[in-house]
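One chain comes next, on its own, written as structure tokens: the form predicted on its own.
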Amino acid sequence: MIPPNSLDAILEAFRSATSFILTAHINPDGDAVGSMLALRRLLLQWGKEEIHCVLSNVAPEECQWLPDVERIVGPDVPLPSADWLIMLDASRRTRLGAVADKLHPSMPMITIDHHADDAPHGDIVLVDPSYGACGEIIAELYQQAGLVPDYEAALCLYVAIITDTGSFQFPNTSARTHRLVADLLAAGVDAGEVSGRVFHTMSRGRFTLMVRVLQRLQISGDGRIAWSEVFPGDFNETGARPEDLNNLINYGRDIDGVEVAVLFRSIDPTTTKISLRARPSFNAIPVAAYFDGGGHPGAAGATLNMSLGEARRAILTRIQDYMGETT
């Protein structure tokens, strides 16, 4: 008997359909959109034809230049009814953005993703935050298929655990994360020229964005606390775009003393997003769940109905209490 929740039962899931559609989280990253396109070759490898890949936002820089990304389109474009929707590193239907209106809300949905999350939606659900990035699975989904990655689809994968590893430098790397990217370098990726497009190249608005938010930084008097904040304004004054902003705040963590670093984003007077980087000394989910967020210990998030300035007063609040707790 097949166990559920697990990647033989979504692979028998594969076998008996013939339609799918593939999405992500809002503000995709490389984990996102790397392990969508690498899942979209495997179900082509298996014959599959009616594959639509839908986000509610663009593919970010660094993932322009991968194999068939032009084939993700946006919310605005008409969605057929399929046998399965997957949603990747993603664990709740309110995470997909715009994308979530657009699906019927009966459709059968497969959940893949590495995030923890104690009621994630989905009829197949594989949630294991032992996993370094989403991309890892869908490696081990060929594996388990007796599928070999082409170099395109390992060029995604690539791209999906580097971005969600931070090239093997964060925590969550393991000795699974190497064995999957030995497979993935063996079928022909370039790792020096894939961590140059990836971590080494910018548009001039994320450099000037990046300027930006590195001026505003902020340390707490203890040193153990950095900020920064990003208003709607930059965007257009700088030509960045909100997937700008991936990583930036990892500079305030980066700081000698600094345990967690946050960046506040104002999307509107009564809304504002929240991004947490730590050290291993420090559990960034808690923080985030506290305000209905989530992710992983060393990178987490929130959307708060507060403006700046309250959001920025009650997280800093939230976390100078964490540590007091936690000390």
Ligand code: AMP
Second form
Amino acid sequence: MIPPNSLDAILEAFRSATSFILTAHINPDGDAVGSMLALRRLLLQWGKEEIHCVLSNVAPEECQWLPDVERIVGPDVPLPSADWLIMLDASRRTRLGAVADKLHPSMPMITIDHHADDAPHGDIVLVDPSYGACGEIIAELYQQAGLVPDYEAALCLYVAIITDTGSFQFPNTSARTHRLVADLLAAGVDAGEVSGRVFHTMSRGRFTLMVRVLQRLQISGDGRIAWSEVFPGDFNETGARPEDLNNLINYGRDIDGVEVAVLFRSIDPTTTKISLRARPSFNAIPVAAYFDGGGHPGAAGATLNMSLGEARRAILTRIQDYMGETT
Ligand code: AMP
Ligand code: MN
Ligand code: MN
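Having seen the form predicted on its own, I'd like the form predicted together with the ligand now, please.
Complete assembly follows, chain above in first position.
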């Protein structure tokens, strides 16, 4: 008997299928893109030919060099139906952005994710927050299938894992993370070269945006909360792209005494996206979940139907309430 929702259950589902659509969350990061491209290679290695990769937005700059990234299509390209839809690094259809509306609603779905979620969507659901990255689950899928990732797949998995573990600095890094990564290095991945490309290369636009966000940083009177703001005009004026904001707010969280940092990004006058980054003393999930978002204890997010000012008041109040309850 194959245990339900296991690596074996996923492989069993792959066995008899011929066509697949792979997708991942809106505003994809290195884990979303790396996991998708590595799973695509696993399926190819297994002799599957019909594999479509689709994302609601273009892959971020730090992933643009990954092998076959150009094969990922956007939500405007018509998609066929497939034997399986595979949702990566996300556990609800609502996280897929514009892609969600393009998918045949009755297509069976396999969900592979590491975000905590008590009601994930999908017919086969492997959602396990003990993994530091979705890429770790894909690396285990290779092992379970008896396959060895080729150099290109190893690169994609390595990028997935270093992005989500902050190069093994975040508390989601485990012995398993390092064991899986050891195999990727053995497959030829050059750690120095990859981190140079992923973490230490930025456009001038991104740098200018970073300066703006850091200059706008504010700290609450008690020193426990830091926040900053971004407006639509910042992108035109600096030439930066929205994904250039990824993890910029981590600097706020790093300030002595700060337990949680928030970036408020105004999308339009009635929509604001928030990014939360917290130290282990503060759990960001309940704050994000209160506003229908989610994530991890140390990094969570949500999109609010509010102006930036309203979102700022609502979120800061919520955080202060939680701090009051837990101290
Ligand atoms: P971000 O601040 O956008 O980098 O997101 C931090 C973490 O929270 C990531 O793991 C995201 O996948 C997750 N996250 C962000 N926004 C949402 C949302 N609206 N719903 C669920 N998870 C989210
Ligand atoms: Mn992700
Ligand atoms: Mn992830």
